[in-house]
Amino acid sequence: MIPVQLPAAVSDLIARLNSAGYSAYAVGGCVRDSLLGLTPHDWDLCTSALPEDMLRVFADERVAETGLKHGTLTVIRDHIPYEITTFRVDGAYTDHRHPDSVSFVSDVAEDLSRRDFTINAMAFSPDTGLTDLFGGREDLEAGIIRCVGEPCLRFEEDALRILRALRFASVYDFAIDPATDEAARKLAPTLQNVAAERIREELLKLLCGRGAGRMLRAYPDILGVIIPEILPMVGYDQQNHHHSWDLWEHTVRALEGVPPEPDLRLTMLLHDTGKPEVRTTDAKGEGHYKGHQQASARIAEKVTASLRLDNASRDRVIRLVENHDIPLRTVTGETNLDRTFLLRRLNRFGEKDLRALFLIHRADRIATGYSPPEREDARLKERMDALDALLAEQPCYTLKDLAVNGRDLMAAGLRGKAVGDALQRLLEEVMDGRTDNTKEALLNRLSSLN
């Protein structure tokens, strides 16, 4: 396993604390990721120095004292924050989220014993090397997520750790230790007490992990606590000759088939949630799902609200869910009909979401089990190539691309609502190829539209 290599700034911070008579270590995720050969997002330190000691040691540094009452001082160097926290142990977790109190201690072992998982309970210093009291390095090598100490106690302290276990297993493609697995399932209902914002961050990381599909297949019971709308899909027989798998397996495969971007992964998780609600069965026993797009969009609206997604992401996920299987004609030539179709799709969705819908179509079709990946990959390439070629022409497909604007139409005598209506009709004329996008042509066409 790769040794821990500290950035110069971290080594210096540790050295300054050591010189003042205090022990200090890099700790937690930065050590974990370093051992895995990954670049840590940030570096956290722990120390035997009390908050007032740290203030004295770093009196000449730029610092933020916002976490000082909990033992954390943030030293800022070259605009990079480094959190340094006094060794501590936590009191009782009455709310199952935060400790009621913290107590400062002088031994790093006590500090590490309060942490969630063994892979996050390692510390490193240049002088003493790796401090690994709970087998974290061994678990990293074996690919195992295991709680420090008694799993039920760790999860009772903070229920979010249940979802964090699944998140780490997904991101690193690890397995979950049996005892940790058992405790997570047992205490999963306590996730209902966790703030939506905290749930959201862990869930989106889980969905974008390398092992996301494996976690979804193994733990729908846990995920169903935070998104109960997915539970009707588990084991649901679609009874439709276009689908090889039950609805949950189709959903998981579709999610695995799109890039690991939060909006796309959440879209695929929710894209067929409305199917059980709208199902009808014909005389032959075939299941049909007319209107499932709209039903799924309503569910997506509810789920994204419960997760407190930002407005832009929420609107985008709902829009993509509702339109996940609209017709997307394969553009094979330069005929006017093909060009018009693509321009109107660009006008409706914009480039980013149209490309997303191409990717969604590919994943959704492959996840039926009846359309080979090679066929859908060829379709995707054809669509993307056609879109690239069209966009290279810098075509007109939005009102801002028109060679005339509202002022031009008002100068031509239009007022009020008529201005907006006329601009929209002129845009459609241009997209359909009936009028050139020049000011002269558009104003001439305006007279024939009135």
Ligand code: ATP
Second form
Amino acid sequence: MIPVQLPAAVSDLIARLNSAGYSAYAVGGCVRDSLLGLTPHDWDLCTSALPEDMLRVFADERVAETGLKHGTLTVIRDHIPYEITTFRVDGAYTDHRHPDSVSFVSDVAEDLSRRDFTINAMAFSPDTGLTDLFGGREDLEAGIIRCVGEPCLRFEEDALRILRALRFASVYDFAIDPATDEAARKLAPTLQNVAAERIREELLKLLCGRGAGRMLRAYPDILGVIIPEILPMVGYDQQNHHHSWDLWEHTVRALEGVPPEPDLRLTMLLHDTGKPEVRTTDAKGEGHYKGHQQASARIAEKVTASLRLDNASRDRVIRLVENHDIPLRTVTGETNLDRTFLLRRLNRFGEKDLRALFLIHRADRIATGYSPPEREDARLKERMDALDALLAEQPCYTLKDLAVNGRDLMAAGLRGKAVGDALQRLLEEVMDGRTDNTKEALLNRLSSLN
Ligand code: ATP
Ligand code: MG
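Mind giving me the form predicted together with the named molecule, seeing as the form predicted on its own was just shown?
Every component of the complex follows; first up is the chain already shown.
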């Protein structure tokens, strides 16, 4: 395993606390990630100093006191925040959300024992080296997620830990220890009591992890507590000769086939959720799913609201779900027809979402089991290349690219709704290659539009 190397600022903060007579350590995620050879995205510290002691020790530093009640002082050095938290144990979690109280303690061992998993319960300081009381290092080496202490008790204290177990297993591609696994499944229904914001954070990380597909296959029961809308897909036979797998396996494969970005992964998780409700069966026994895109989009609306996803991501996911299999022919961008098609798609979706739709198509088609990945990769490349080539010309595909604006049209005598309508028609003229995007050509064209 890789030794922990503290950034200079962290060693210094620890040294300052030590010279004032307190013990202090780097703790949790940063120790875990260091041992894995990954670069920690932040450094958390824990200390025997009480909040008022820390305020005194760091009186000359830039600090934020927002978490002080729970024992956390944030020291800011070179614009980087370092959270330093007094050793503490948590009181009962009667509402399954927050500890009723926290009490400060003097021993790092007690602080480590309140933490969720062995791999997250290690502390490090330059003087003492690694403090690993629960076999965290061994579990890191073996790739195991295991609760600190008795799994059922730990999940009863805070049900979010159930989802966190799946999240860490996904992100590091680890296994979940059998006793932890069993407790997680047993107590999964209590996840219903956890605040949506906390769930969302863990779920999105889970969906973007290397082991996401494995977690979805192994734990639809747990994920179904958070998103019951996925449950009808599990084991659902599509009765369709374009599909090799049941709907859940198709969904999992489609999800694994898009880049690990939250919006895209969530889109694939939900893209076919509407299928079971719209299914019809023809005389030959073949299943059809007309309108499933809209049905899935309605489900996506509900699910993204229940997860309290931010509005931008929410709108995006709903739109991508609704349009996940919109026709995108293989185009070269060379003929006028190709240009027009691409420009109209750009106009409707914008560059970012159009590229996302290319990726979604590829993943969705490979996940049917009937389209060879090589063919879909080649098709994706063709589409991306055509789009790159077209965009390099800086073509006009939005109203703001148009060489005339509303003021120009008003000067030409149009009023009210007619202005917007005319701008839209002129934009279409330009995208379709019938008119040049110059003021002169457009104003000329205007007179013959009506
Ligand atoms: P990440 O890399 O995603 O930040 P992390 O392990 O740092 O992972 P955080 O949520 O930032 O996760 O929490 C920091 C530390 O606090 C954890 O490593 C763990 O020791 C402890 N912790 C966090 N959430 C819980 C929880 N719900 N129950 C018990 N301990 C927790
Ligand atoms: Mg962290």
